[in-house]
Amino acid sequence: MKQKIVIIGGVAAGPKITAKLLRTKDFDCQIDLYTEENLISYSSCGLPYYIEGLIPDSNRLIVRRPEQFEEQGANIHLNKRCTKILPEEHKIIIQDTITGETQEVEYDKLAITTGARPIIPSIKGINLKNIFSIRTLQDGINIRQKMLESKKAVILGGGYIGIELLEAFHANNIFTTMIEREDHILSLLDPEISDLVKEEILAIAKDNVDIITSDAITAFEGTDKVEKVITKSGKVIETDMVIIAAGIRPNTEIAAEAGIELGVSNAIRVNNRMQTCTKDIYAAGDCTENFHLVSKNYAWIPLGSTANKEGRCAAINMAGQYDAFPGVLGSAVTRFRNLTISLTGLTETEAKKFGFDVICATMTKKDKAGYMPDAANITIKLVVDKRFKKILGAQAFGGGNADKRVNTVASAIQAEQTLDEFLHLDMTYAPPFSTAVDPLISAALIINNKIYKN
């Protein structure tokens, strides 16, 4: 008898359960996915270089469609939202955003793959034209309409999305102002590299761009449409667009209301297996929380990447086989022109925090042979605790490949090497790729230095 499966939301973590269903064998299933996009599978992550102009179509950014899942044999429901879950009855109710009719839907087991939304802060003029917030395709589209007609943006929120917002904005001479109520930037890195990586964005970007930091928007002005930004310091900063990049929000919601148990941030708690903690019901993506591999603890650390993993793992086990996801290390990267910044597991401020005994190097070193002519600096830090030499984390930024250090560095910590087995790894060399001793071995060895004394 089929397994009737349903999917609640697009984008990635939904698509990726679909497809690997639909690819499971000596499964037999009728799979619906209800979305209340008119889109199932495009790359949210791609939007800033869409509007960058990097990408010339948006329509490259749309993954799958629709009708490719159908000629699979996966029904797919566009605009259409999940307004209820009745786990006892097995059943879901189901808004047309159209036209507002609403169906049961009964299911075997389910998905729930929400994902989350932008946080849009209760300012005064919020909704005055020209105030945009990012997260769909069609936000892309529109922001790049207006970027092409503007002369000055501002974009509230310097975290990743922020940054790349910036990178955007810049490439096509659009002045830009970031603000930021924290005292920095990406408060995902520690202070002093947070710092660093501001100063080197600022030189990048010579006079189009001013970062604020220590401030907030307190009312947006204009008749119609924005035309200024006040801030609780006084400062009056005239423009022609706003991007709202204040983070996001899990949409649990309608879990909550149905008894599933939230964690963190009011993320869906899952286990290992994707399952919550009510009978088969699973979640994964961006909605979910996650185990931290080095902390032990759970954090919402919301990914394109995981969301594409944990679908996996939810698709396996939700065709009744096995698989485990074992968590994160909230890995991830950003760059502003030709500034990558990465990073990995804990930073030195998080370490602390969880209790670790932290000892820490941080060292700028060329990221190949300094007589190559492309060669150019990274800067690194690496935490380790210091008691069982365990490496905790690391944070990377500068003009060369800081991300593959920061890989490597993932690699490690998920083997649970001890420093004195990373010091000896075998990594490549040759001068237009590493220093014969790389960045990353001399922060392990200044690291060794201190612990030995040597």
The other form holds:
2 protein chains.
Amino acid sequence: MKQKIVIIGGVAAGPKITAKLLRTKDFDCQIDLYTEENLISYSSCGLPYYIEGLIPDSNRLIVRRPEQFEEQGANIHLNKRCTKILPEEHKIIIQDTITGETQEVEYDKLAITTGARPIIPSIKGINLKNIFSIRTLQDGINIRQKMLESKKAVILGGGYIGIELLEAFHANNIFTTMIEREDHILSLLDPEISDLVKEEILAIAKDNVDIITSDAITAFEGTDKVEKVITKSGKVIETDMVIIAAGIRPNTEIAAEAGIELGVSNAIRVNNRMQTCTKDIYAAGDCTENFHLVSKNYAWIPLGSTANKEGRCAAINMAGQYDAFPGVLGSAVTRFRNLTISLTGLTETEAKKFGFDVICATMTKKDKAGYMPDAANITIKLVVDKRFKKILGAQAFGGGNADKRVNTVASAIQAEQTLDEFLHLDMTYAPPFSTAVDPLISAALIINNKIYKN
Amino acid sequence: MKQKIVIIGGVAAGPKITAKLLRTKDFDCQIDLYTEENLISYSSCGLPYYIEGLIPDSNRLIVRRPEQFEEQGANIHLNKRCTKILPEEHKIIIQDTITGETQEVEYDKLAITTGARPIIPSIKGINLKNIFSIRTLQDGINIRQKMLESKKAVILGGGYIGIELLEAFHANNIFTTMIEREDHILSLLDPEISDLVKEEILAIAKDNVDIITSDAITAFEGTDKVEKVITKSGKVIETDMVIIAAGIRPNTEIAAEAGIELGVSNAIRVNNRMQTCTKDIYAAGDCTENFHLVSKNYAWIPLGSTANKEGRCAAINMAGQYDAFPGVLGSAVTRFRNLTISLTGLTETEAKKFGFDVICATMTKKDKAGYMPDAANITIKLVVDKRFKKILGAQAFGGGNADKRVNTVASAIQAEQTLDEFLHLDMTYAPPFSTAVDPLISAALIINNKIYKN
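Having seen the form predicted alone, could you give me the form predicted together with another copy of the chain?
Starting with the chain above, the whole complex follows.
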């Protein structure tokens, strides 16, 4: 008998589950995916680069169209919002976002892949025109359209998305002020690394970028459209548009109402098979919490790469086979123009918070042989557990594929390599690619020399 | 009492030992380094890029000058060749390469870092003018000088150095014919990967590059200067110059004569503390053999990055402290223009030779989100042990920092990660840097699906 698989949410994890189930042999199922949007399977991570103008057509961000899934036998229901989950009855309630009509849908197995949404702070004047948040493809189109007729912009929030939008606006020669409530932008980094990154950004873009930290927006002013931003410290910033990039929160209200257990940051608690605490209900992607492989605690680290892995894992288990997703390291990367900023594992701040006795080294070195014409600086901070000499984390910025070097550390962290093992790692070397002693090894050697004083 | 440390050889491992010993606290020693060359501590790996014209001044390839070591208290003896090692007497014989005078030098501990030299095949006409081999800085200067007045060149050998010289000549618009005796260039790669790489090179450079395989040079012809190259198959190739890049061999004759045990390819046998089988004699760098961490066999894989690690290890142990160098993975990288070619661990061919039951996947994918304007293809071949699911090796070429991705696999191989562990690796993702499912993970998933048929 065909199993009825129902999926709610259509950006990343939902389509991944669908695709994987369609490829799974020996599992007879009917797949129905419901989304409140009018398209599915698009790269929301690509929106800043569409806004920047690097991608001429927003449709290129669409990974797969509903028709492609339909042809393979899945049913894709657009403009249908799930309003209620009834776990006991194995049913959900779906509402058509256009007609308002509701219907009941039965499931044998349900996957919640509802993702996350921007946090919209309740600031006076927030409903003025030309104040945008960014989540859907349409948001990206609206922002780009407005940007092209703007001279000044304000970005609220100095996280990854804020930085990526800053690049987009800078590249389009819009004078842009970033306002971050905390002392530091990119607060996932250690504070001194964040300071160095901020310096680098301003060095690249000082002509048309201003970064204000430790200040908050208290009001948006204007008649009809936003014209001014007022901050707590008393600054008045004239602007043509505002982007709210003040963080995201998981879309888990309907899960919570149905009694499905939530965890960190109200993300859905799942085990390593992507099962929620409620029978026959799975969850994957940005709406779920993650097990952190270094801290051994749960965290909420919503990322597209993780959504894909979790989607695959959920599909395999929903099909009655076995797969386990071990957890995450929090590996991430962003950029501002040529400046790559990347991290994996725990920062020094986090490691201390979790009680590790840490030893760190931060080192700046050329990313390739110094005599090569395109040699650039890369700065690497390694965080090591002093007692067991395990590598806990790495942060890197600059040239030299900072992200790929961070991946090499990620692999070592996941394998619980010690510092001594890591500093003997046989990495590729040729003058256009690295130094004879790779920057990663240099950073490891500094810590080693600190520990053994040799 | 000061220990007398004597080092013979001055390119990479020798200077590294010197530098590390100078930094070692609580070890009182006199350091004497002898080299037959007139300089020390230069990047021979950089020579192709000097020849290409990317490095305006050959002096930039010099890492450290003798004076820098002398100021720190080491004695650097240029133009002094070691002609004999007398292990019983703890002495070596040194000959001045200019005056011919000899002297005896006593040591408490000796380090042999004599490196390797090009193999010069005994071909008729090999002594004609404008036939070069490449090892020293002066060789590089001579080749560049001749190249600038040439229109046609022949490179004998299709290994790394051959490919790097091919780039140099191609970039200078010299019509260049590469002649490789084996069926494949870059014979360290699996044959089908080598074929793909050759295709890519010819696609980039078809106007002025010809690659001939399975053919050998039988004679060089010309009056005084080389004018023609004759091959076994009967080809007659007109040329203004020839570079011999037909491999290298370790400089270990004096070690062998002194009864020091040699291993694979006549490289010096050392343990993981860089001790030879002869008391108080250490060796490091290109003249030593290496323990291969995957095959668990000895191999000779001479590389600058390994020379640095071995030099450090030798210095620590010579100073009476403890360090162990576990071995190598054979990680390497080269390039032809924008085409990066990299590998680590065992190829399929090698793995089978060592008796592994292997399963492989080769996959080509965009190196970053397909909608990014600079997305390029990267091809990855992963080699996995079928029984224990251990990753044995990776080959990669194309864009997308093929070398850095190979390093991530290197880290996993060194840590003896299984395929299942590796395919859950939390790698950084953002559209300008990767795909949501990184190409490495995709390659791993293909093998996983082959094994588990899901």
